[in-house]
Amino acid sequence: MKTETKTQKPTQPQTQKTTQKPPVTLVTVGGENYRSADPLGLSRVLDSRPCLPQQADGIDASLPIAEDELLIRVESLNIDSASFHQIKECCESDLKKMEAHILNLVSTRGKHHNPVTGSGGMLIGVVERVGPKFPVNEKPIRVGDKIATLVSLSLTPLHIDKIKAITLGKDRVDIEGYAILFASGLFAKLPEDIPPTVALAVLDVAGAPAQTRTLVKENDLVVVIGGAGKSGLLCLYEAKRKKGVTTIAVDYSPQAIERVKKTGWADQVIQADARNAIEVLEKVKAVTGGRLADVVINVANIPETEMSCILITKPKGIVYFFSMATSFTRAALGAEGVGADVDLRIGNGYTQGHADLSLALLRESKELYTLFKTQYAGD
């Protein structure tokens, strides 16, 4: 197999905080040009400081792909809930403003990495090219496979040619464009028995129910802050699968409260503003007879909800912050300030087997599947 080298300059725009990188070294394999193998995508970082793509202010999303990368023709972005909420508020729910905002963000940073929330989301698309050194033995994949990426858009090289639609109630942006997955990146092949947009919505938050399965023990009292959202419903359903578990859902809007009540997965449903820690504490104590939670799961998409979670957790209990709106500083200093000896866990979007686990929950529960299909399938 003949290999040649030459250079090509990156073509994507860069941020003001980045510097021009040296020309890209290309290799020719089987008559096709590729960048040199780079499993962590370090050569795509445009910052002057050494850092990983997720930490970078800007990354190079230009083609060609590296020998060990995947090229994905993107169909939809599922924007992280905290990020989508912030963009929607910033743009006053104006779709044209949101479109311009997203296009500018991606063209400037080379990825969908919200500078306010620090989060991104995930995508679905069709594999268009597989680099000759991509680890297909460990991660079987071929051209034409439809996949969902299981790594954040905050580190995924992304180029948008056109935004086709923005769906406010689903945190979804349908686009024409491409993305690049590093050899170290994770993905899931989309199942044939679940609509792609439903699978996208579930896989985006797959880490939450997977962690719930690990954290919740029999006879625990579990409180889910933001219980009416997609991750909240999955967590409530998973928690109720454990023997003797009591579940409480906390959410804000009357519509959200009604949605949770209809499922029957919450033994108690509390309407409250999770930013008001005293209100939440009083309402939880009222429905539990003063008992505090063994496990609190925060999946709210707004900031400043940390203290509600901490105050309603018993000593030595667990607070699991899956929400990307969480501030580690507020949580750590807030717990210290009220003398709360609780175990603070920062949510990891990846847990081994989380994709299969979450999709299995949809297959197990007709009601859960119907909820997600009604909310996220189609337009």
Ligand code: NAP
Given for the second form:
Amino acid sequence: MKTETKTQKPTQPQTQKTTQKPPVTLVTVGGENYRSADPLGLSRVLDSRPCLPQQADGIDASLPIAEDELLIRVESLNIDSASFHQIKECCESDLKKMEAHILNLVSTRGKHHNPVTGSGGMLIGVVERVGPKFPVNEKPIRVGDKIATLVSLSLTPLHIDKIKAITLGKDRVDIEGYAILFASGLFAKLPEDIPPTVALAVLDVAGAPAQTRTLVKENDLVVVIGGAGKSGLLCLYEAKRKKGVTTIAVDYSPQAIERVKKTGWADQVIQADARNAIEVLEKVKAVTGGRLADVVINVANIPETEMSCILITKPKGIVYFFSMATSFTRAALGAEGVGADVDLRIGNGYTQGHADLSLALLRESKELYTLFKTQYAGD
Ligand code: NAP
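What would the structure be for the form predicted together with the ligand, given that what you showed me was the form predicted on its own?
Then the entire complex follows, led off by the chain already shown.
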């Protein structure tokens, strides 16, 4: 194919800490313009310091795509729960204010990267263009495929033309706009047997049940903090698949307690404020006869829940912090402060095969599927 080079200025607004980038060098392949291949998206970073797109205050989401990028026509964003909760609170649940807030955030940063929680979310959309150097052998994809991105919105170049709807309670924002996936980015093709909004909801938290499968062993006592939420229910269901496992769900609101009780996936359901470590410890000990947990999974969507997890974990037990509201400092210094020799794990959202595993759970359990359809995906 014939290749030519020319230059074009980036069009995306820049943040205060960003610098004027040199003009973008374009190559022409088969009559189409592309930026030069850039698997990590480094040339899109607008900050004056050298950093990756996730760390950057601002990224350039302008077109054209690079030779090794994917262009996605976006349908819906699934905002990470901690981030959605924070935006909802600061906008007093007013949809107009939330719309303005999100539009401003994305146009300023070139990505949906909440500066307060540091988190993003993921999206679904249709592939509009595949760069000629996108690694299709490794990651087969074609124009027209419907996909969910499995990398965070906190590093995904995003441009919003219009917000069509914000669905409170489902953390979903339907938009008109586009996103760009780097060659290093992960995605899953949306399955044909599961509606896209259900798949979006489950894939957002796919790492949680997948890590649960690895961490939980037979006969373990497992406590899930925020157990009635989206990832909490998946983790409880997954933990219960192992022989002899006892599960405890801790959640707060009466509705949440009711929801998790109905499933039967928690042997015990505790109503407590996870920010109150002493209350959680006493209530857990009361139902276990003093036994502490082998594994604690934190999937709450609010800050300051680290210490309740640490206090209820047995020595050498594991605390898995999937929650994006987790503070590394609070967890590490807090564990040291109470002399807790526990294994603190950061909740990597990705583990190999996590998307297939989470979708398989929905196919396996009609109840889980129905819950996701009605609770987290319904329009
Ligand atoms: P979710 O559905 O909103 O669930 C959160 C649960 O926490 C809800 O049941 C909520 O109850 C409960 N909760 C809130 N305040 C509480 C309190 N004071 N005490 C006890 N429970 C409380 O959220 P999700 O989508 O499952 O996400 C869970 C967490 O994982 C979030 O922090 C999210 O940001 C994070 N996340 C991480 C990754 C990753 O890659 N590690 C990926 C996606 C999401 P109510 O319903 O009553 O408020």
